[in-house]
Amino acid sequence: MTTTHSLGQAARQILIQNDKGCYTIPTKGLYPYQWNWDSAIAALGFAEFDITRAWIELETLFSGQWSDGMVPHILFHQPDPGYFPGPDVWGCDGPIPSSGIIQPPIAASMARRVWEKDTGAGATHLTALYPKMLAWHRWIMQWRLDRGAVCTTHPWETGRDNAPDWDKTMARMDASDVGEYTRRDTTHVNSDDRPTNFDYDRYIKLVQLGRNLHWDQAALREQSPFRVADPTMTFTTLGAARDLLAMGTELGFDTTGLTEDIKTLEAGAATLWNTDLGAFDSRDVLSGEWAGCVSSASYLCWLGGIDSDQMMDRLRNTLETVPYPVPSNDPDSDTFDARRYWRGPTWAVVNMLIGLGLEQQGHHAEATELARKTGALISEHGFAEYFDPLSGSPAGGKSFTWTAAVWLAWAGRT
């Protein structure tokens, strides 16, 4: 058997195997270069036995930060030509090459836990850092709102790239022309665990849009056909606003407007309540329409601050019938799939959220079963990217940062 010791070491062998010196990658071919929300997990891996290294991952990211406050969700430091699609594609002409969307902003909530490890120096880097955080996401305030909801503008940004939620906007999509290419995420993993053609069609067809558009924020609001008020986006935003907060009261930075903000997410969160579907949905803003998902990110609910005893009923039953909780995608919906890419896996990465935000608003004995059953899951299967909900069997890619950081910062402590 396996045991915590060894589980621990193997995790920060992972991490220092994926790392470039000053950024890690997800892992090793199917994921060359820095992904925004993956880096943010990554630090706060190395918070458990390199503080500094911590520190560095997030400055990284924030490297890359566009003039007008946008933080991209991948940086393309050096090139690789196993990845498509590359930096030639994106058109993006931010301080390093990058793609022209964000990710889920939970690099400050990260950095506030990294900051409560290193009281002392950490202040130097935390200061350092804050301004940018707090223009990220003046940026989101300011670009990706509806009726106080974020609104993700490609389903890449959520992180739940293929996730059903976003199926009946896909569908809606033309992208006939969008031209040929070569994908290559499937010559690195099993191709049935991936998004379709289809989908990956429409992916496309977005960043096309976007390059044409020169990334004008004002142009892709107007003209963009795919505009979803979304959980992931609008709870994660909700927590960092809340971290941003207390932070700056801290530090004694000019916290003004955070505090309305937090008000306005707030009221923005309600609007994602369908109360047919009895939990937080997805919602088109231009079609007005309901995706019709319970998905792992509802459950995000509890890091973003929103208690919700509806949520908590749902959860404390996955927690008993799921022999591998949380699945991305309801296991009693139609479109949920045990295998194939946010459609049904269960991620120990949005476990580690829901986790942490479960703890936050005080349901102690939830936080800590979901820790204990990540924990399992990754004692028993490895540091997989994501994991069949019912079986345990691993999936995606490899020797993954994130599930080895949450390994060490949160899943193996229990």
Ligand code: 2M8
Contents of the next structure:
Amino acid sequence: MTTTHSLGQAARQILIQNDKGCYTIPTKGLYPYQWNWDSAIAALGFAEFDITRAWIELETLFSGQWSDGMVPHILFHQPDPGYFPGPDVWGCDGPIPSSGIIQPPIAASMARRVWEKDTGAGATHLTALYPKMLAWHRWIMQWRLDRGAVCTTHPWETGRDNAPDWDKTMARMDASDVGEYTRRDTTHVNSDDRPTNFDYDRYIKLVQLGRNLHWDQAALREQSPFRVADPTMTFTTLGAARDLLAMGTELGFDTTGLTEDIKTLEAGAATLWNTDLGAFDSRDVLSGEWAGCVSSASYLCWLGGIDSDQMMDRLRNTLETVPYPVPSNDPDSDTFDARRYWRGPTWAVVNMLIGLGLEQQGHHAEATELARKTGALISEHGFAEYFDPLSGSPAGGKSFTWTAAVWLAWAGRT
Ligand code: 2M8
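Alternative state: the form predicted in complex with the ligand, after the form predicted on its own:
Entire complex below, previous chain first.
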């Protein structure tokens, strides 16, 4: 019988095996570099048994910060031909070879939680990290707002690569001149579980555009066909702003502007409420069109400190009716696909972020129920990258860092 203790041991082993010394890869083969939000989650997992290593993870992430404050979504510490697109395709010149886009800015919120667990040198580590985290927040506020909501300029930025949220925007894009390239992801895992070639052409096309514009945000704002205000970016930025304000106040930093930013982002979050859908939704900034998607990111409102009775009703219904919640796409939607990456599967990492938000907002019963269900899913089906929400079957990469970290920091504790 697998016990909670032995699962804890297995989860630690995964973190240790995926540890490259000062950063952690998400999984061997498929993802051989340091990913931004994966790394923040890894730090939380390490904090359960090696607090110094947790800080090192975050410090390495911010060692890749660009001089303008941006923190890239991938840091290519060591070349690896097993992943495409690599540093040569992105053409960036930060301090460490990197991609030119961001990912959900959860690092500040995770740093605050690591700090809470650190009774020793935590304040010293955090004091050094704080100005860097604040600079990234300011970069987002400067370049990515639309009516106060935070926009994504590439599906990969949200971490929800092929979510149906982007379908209408992607359908309008012409990628006929993208040229020849070879995908590597489908050599590691089943292609039926991955984004389609249609989507990949557009992912690469957007990388080519950014590179041609030297990742100049003002030029991208003018010229990119992809600009979508999204719940993932908006709620994680809002949560981070609140955590930056709390940490800055406690550490004695100048927090001028953060209260204003929080108000701006709250107003932005309100612009993501799709009344017809009855949920937080993504909004194409260029066409003004709603995506019409209830995704797992819609439930990140609580992480952003925003309460919603309607989202709570939906969540309760999802917890009761979906065998392995929370699905990344509404099972009643035409676009739902139980296996294809972010078009239906359940991701333990998003569940934890929803759960932490619920807890923060005082919704203890729902937070506990979600943690319990996520724990059962992992103990029955292992530390997979993601899971079929109807059958629970594991999919994608195996021995996945963030699923192990989620077990250690949250789901295995119920
Ligand atoms: C997936 O995204 C990468 C691109 O960033 C990919 O498919 O190649 C997403 O699941 C993303 O959320 C995650 O951070 C990354 C690494 O686990 O993989």
